[in-house]
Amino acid sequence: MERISQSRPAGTLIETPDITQDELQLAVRNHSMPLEALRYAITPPGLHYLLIHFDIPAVDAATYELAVGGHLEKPLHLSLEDLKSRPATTLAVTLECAGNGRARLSPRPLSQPWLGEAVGTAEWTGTSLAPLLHEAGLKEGAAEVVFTGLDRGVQGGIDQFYERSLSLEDAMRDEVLLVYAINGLPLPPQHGFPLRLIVPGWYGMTHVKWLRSVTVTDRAFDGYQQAAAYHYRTVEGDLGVPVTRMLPRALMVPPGVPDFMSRTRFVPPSIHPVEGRAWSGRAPIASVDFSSDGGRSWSAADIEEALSPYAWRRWTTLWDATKPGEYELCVRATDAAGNIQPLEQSWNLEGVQNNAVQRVRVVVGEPDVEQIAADTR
């Protein structure tokens, strides 16, 4: 990897709340999932959140080949048809960006400015990685598996292909898939065509797209995306803790109708059904709580079964909104390991693993147009 000078690397802190040109460049290339799409158990591909680190590579499926090598007895070279001919698995998996919620931090790390909707759930079809590695013959001392994409760019002053690794133990789990289809259709270019990695339960940076190689190593991988990026740290120079599995999070479909700019919601006085989804990569979701007073008091929501152990769960509740006024709706998830969403933002240098509760401003009654205008000035 060649080191190149770079004036403002990802992770630079921005004291001003104003959006920067750099962030706009990222925001127009990537997109979050509209919250109303939480109504779908399986997110349509065009609504699923999307983050493209560098550029979408041009790949010809007819000549595509995946190299499987490194610390193996019999390295493999597999065409897309070779991979499709292997036993296939379809699995519903929720993916969330590790930087979800970053834009709400202050000071704000300069990177993709997610608010809270960088998530989606799809049915991914592919073949399990473990049998392929067994077939290739793992040599004694195999320690990690490195996944390298075809997308290349500069980050942290380093010219690199995007690549991440898993420990051999994590890579050999049955649910780790080499995927070539989403929701029954071939992967679109932006989602990793023709082949990508899916690691259920882990944040999105792990799911390497446009796979060019899978390499088994006998030592820890020290590439930029693994050793420098995606670490939870609060002090410059500290290595921090690597980001791995998703923390619990719940989101709601905001009720009523929105103001165009502020997204303040308006509902008539009534009993309103409220719904959403909750997930965790650490353990199954155990409970979801709802609040209409900004988190001062909570009531339990009903939760439904998930489509798979790695997919979000739908939750529903009834909100008594018969009294006109302004409310702050919140929702929080707790998983079976006891992890619970915090009420406040979890500040860190990269803006990762921020799973603070969602807050939605709702006005019960007729819109106060003058007040809305004043609030958005």
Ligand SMILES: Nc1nc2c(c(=O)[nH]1)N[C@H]1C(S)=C(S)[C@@H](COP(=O)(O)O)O[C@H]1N2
Given for the second form:
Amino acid sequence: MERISQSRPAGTLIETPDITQDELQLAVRNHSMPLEALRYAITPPGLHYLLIHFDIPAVDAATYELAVGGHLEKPLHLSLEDLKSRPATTLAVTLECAGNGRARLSPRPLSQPWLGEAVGTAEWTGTSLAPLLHEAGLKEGAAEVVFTGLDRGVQGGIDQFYERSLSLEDAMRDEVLLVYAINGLPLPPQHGFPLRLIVPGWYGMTHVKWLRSVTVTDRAFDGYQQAAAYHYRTVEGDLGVPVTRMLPRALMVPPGVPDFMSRTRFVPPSIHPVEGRAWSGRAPIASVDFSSDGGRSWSAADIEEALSPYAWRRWTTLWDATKPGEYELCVRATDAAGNIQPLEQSWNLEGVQNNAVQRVRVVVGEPDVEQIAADTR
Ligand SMILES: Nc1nc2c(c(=O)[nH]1)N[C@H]1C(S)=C(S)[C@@H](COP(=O)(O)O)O[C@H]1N2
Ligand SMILES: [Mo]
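Let's compare: the form predicted alone is above, so bring in the form predicted together with this ligand.
Every chain and every other molecule in the complex is listed next, the one we just looked at coming first.
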């Protein structure tokens, strides 16, 4: 018990740039997407980021049932076969954790220490939620839909199953799916086997995995993950603003080859193609700008079509890297609603929605092996 009493609860801010053992433990359980995987429109299996608050629950597909109940005329119990026999939709959707970028903040909110790569895009297959709720008959006064997972744990001092809600209006949108397949294969345990929610455009916490029940309620849900967590607040005690749809972000595939420890890049003098992906859950991506001088000057990148309205778009540009020296490459996305990525970190108590621009240090020229050795000693 010593260990637990010494651990710092989530919500703690920490000044040290060093990662704590608790953060390291979270980081090895939950991995981000290696940036070179931005090459793929659909993230290959195993490279999609992962976030699991508690433990992956053990589920027997043969006896599994989803309970659909609450403020409904005809509550339902659906087997996996029942769900699979309903009309199916496949949709390419980009998912990003709301805490992406948290570890760049100072002081740092203690939680999963993402740097900027907690993202992935998959083709999810499942059945639309709205027709199911219509069939079950929404009762007068239905206001919210609560999605509960099979995974249980303690967070914020509260024993809970992971659960989140949506307003009835948001839950009834066509693109909201109960999915049982990813990239044409059954969900693997870590992504929510046998069934998860997909709410295109929203930050990761919305997409409840390992669904046990869908419950229609006539009042606002006040569970921990809804009412306490996932709020953008800069002042303790402030209610803050709930985290909902993804803000725009662009990422680049870091060019050249990396140094093992610092991940500084080395590129031979050349005209160098640079590529990446950009997304927003608020509006389509309108422009992507590239900088090779740390964000002092920008030039527009070319943008390609997305696989779906909810998937990231590929962008490309040519970087004039003919002159040897040190560079800081940046990329910045703007969406059609006018949301633009900030240049500075967007500090807040939980470390959510920090969509500050990515910065990649690149040396044009041959790696200076002696200097690298000196820097890492
Ligand atoms: N049941 C359950 N659903 C969950 C979570 C969880 O811990 N339990 N984590 C959420 C968070 S915070 C994120 S970012 C996404 C991650 O989805 P992925 O691991 O499939 O990428 O799942 C969400 N759904
Ligand atoms: Mo997340």
